[in-house]
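Below sits a lone chain in structure tokens, taken as the form predicted alone.
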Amino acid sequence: MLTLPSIQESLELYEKARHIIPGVTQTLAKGVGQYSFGVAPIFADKGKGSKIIDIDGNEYLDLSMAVGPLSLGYCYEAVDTAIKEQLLKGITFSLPHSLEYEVAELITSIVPNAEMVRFSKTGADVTSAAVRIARAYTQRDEILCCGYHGWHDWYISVTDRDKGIPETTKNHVFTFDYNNVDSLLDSISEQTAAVILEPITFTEPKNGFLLELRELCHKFGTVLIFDEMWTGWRLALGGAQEYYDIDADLLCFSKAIANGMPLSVLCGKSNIMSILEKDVFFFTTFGGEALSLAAAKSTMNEIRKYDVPDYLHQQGKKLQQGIKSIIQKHQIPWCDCIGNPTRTMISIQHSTFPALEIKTLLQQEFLRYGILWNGFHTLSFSHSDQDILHTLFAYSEILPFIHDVLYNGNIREMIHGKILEPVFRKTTHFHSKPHLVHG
């Protein structure tokens, strides 16, 4: 059996960091709860292309890509050059920078319905701004949401990590279930300011779901907000609107737009966005920070030049179909690879053993093959055919091994690190609005 990498430096730094950084991370999906403590690397040192190197010097094929932002890959030359050139001119200025217009104009030329554009730094910034704008525009308070939309009060109030948020906040926000029009009908009304959702996570929209959603929002005078943190610049050049031919009123982007630099985008129809001129306050000191804007301009040009969304589809399709073939060949019923090819995940459903135990063992075994795996396949333009082949080879070795382990009932004996943790304990049928009857 291949050996696990040594992570001594990571463990030593963890002992220092845990006393001064809560959770030892700024991003929950990167923390020790999501990477098996004791066997998985904890701290990164550098990256290049599709590879990440930890502080112990171990190199891994990265299937997370910084939880999404690296659409082109680590240290992508064209983007890094744009950042370096702007660095020599300055980072943040006392006046708006011309890049603010240049990048905004580029977005309006690419994204449907992006008639006006504002910048910030994180996805939570722009989803929260979109919700505020929708409330001001409609003069209503109620929000319906579906998916993950960041850490701000309005959204986290409807999860089970809602400590520190006034109870009154929760009274205006409710969830509905994806691909379930009846769930939306049970909640939407003339009091609904906005419906915000991720257009797709790992389940494709079915039976005209997005179209019905659009029509219901129009019927009730409700603002439709697409949270395109994951779909923007990956699913299609113009995002989910282009891919599914559905018009949203407001769009929220981040992650892939600047290949790792911190930038988020709120854009949409001018009759709604123009409310930012006077009535709604959404300004930030670093919204016009020029290094990120230079990176975004270069990233978008590279994505358009090389049709990166199509490349991600092709590479993702090879990977997804390959995994499904391995599952079928070895008759492994508890495992599947789901999602759009541009971003897939392993779905685990076993009748006896908890999914998180199986996922922990999977992650551990991938480390033996030099792969950093967290259950998802978030590919970049740097993921080569060889990377796909290596990943499929690892799957062909690991899945049959774990299948035998489960059959023999000794999975706990094979796990050397800590069992992975869920991010949220409840994700569906949670804080739904009481059923409404429409006349």
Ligand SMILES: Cc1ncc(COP(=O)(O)O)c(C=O)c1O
Given for the second form:
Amino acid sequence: MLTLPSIQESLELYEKARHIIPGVTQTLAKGVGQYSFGVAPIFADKGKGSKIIDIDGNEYLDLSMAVGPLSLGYCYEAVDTAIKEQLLKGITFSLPHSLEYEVAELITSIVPNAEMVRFSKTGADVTSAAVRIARAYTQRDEILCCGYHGWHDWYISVTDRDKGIPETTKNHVFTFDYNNVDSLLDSISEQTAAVILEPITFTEPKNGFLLELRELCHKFGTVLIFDEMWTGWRLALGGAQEYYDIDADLLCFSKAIANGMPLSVLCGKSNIMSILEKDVFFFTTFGGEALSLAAAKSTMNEIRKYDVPDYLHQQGKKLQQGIKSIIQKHQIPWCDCIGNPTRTMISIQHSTFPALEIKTLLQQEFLRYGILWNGFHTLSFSHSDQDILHTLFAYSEILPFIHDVLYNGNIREMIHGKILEPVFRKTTHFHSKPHLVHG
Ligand SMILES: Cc1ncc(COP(=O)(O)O)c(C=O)c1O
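Moving from the form predicted alone to the form predicted in complex with this ligand:
Below is the whole assembly, all chains and molecules, this chain first.
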């Protein structure tokens, strides 16, 4: 059996860090809850292309790509050169920088309905700004959502990790179920300021769901916000609006736009966005920080030049179809690979064993093959055919092995690290509104 990597340096640093960094991560999806403590690496040192190297010097094929941002890959030359060139000129300035216009102009030429553009640093910044704008524009308070949109009060109030958020915030935000028009109809009304959602997570929109949603928003005078953190620059050049041919009013982007530099984008129709000129306050010191804008300009140009979304579809399809045929060949009913090829995940449902135990063992076994796996496949332009083949080879070895382990009932003996925690991403029935009857 292949050996597990040595993670001694990671464990030692963790022991020191845990006393001064609560949770030992700034991003939940990168922390020890998602990478089995005791076997998986904890701290990164560097990366190149599709590979990440931990502080013990182990190299892994990275299937998370920093939870989305690395659309082109680690240390992608054109983007790094753009950052270095800008570094020689300055990082942050006392006046707006001309790159703000250049990048905004590029976005308006690529993204449908992006008539006006503003920048910030995090995804939560722009989803929260979009929500505030929608509230001001409609002069209503109520928000309907159905996924994850960041750490700010308005959103986290609907989850069960809501300590520290005033009770009143919760009275204005409710959830609906993706792909379920009836659940939206139950909640939407003339009081609804905005409906915000990711156009797709891991289930394709069914039966014209997005179109119906668009029409309902029109009918009730509600602003439709697409959270395109994951779909932007991956699903299609112009994002989900282009891919599904649906118009939203406001769009929120981040992650893939600057290949790892911190930038987020709020854009949309000018009749709504222009409210930022006077009535709505959305300003932040580093919004026009130029290294990230230089990175975004270069990243977007590369994505357009090489049609990266098409590449991600092709590589993702090879991976997804390959995994599905391994599952079929070995008759493994507890496992599936779901999602759009540009972003897929392994779904686990077993009648006897908890999915998190199985996921933990899968992750552990992937480490033996030099693969950093967290259940998701977030590929980049640097993921080569060789990377896909190696991943499929690992799946073809690991899935039948775990199938046998489950058959023999000894999964706990095989797991050497801590059991993984659930991903913080509730999408159904977590704060739905009392049923409405439309007259
Ligand atoms: C769909 C979606 N929206 C918003 C966010 C929040 O972005 P950030 O963590 O940059 O604030 C995330 C983060 O993962 C996300 O996946």
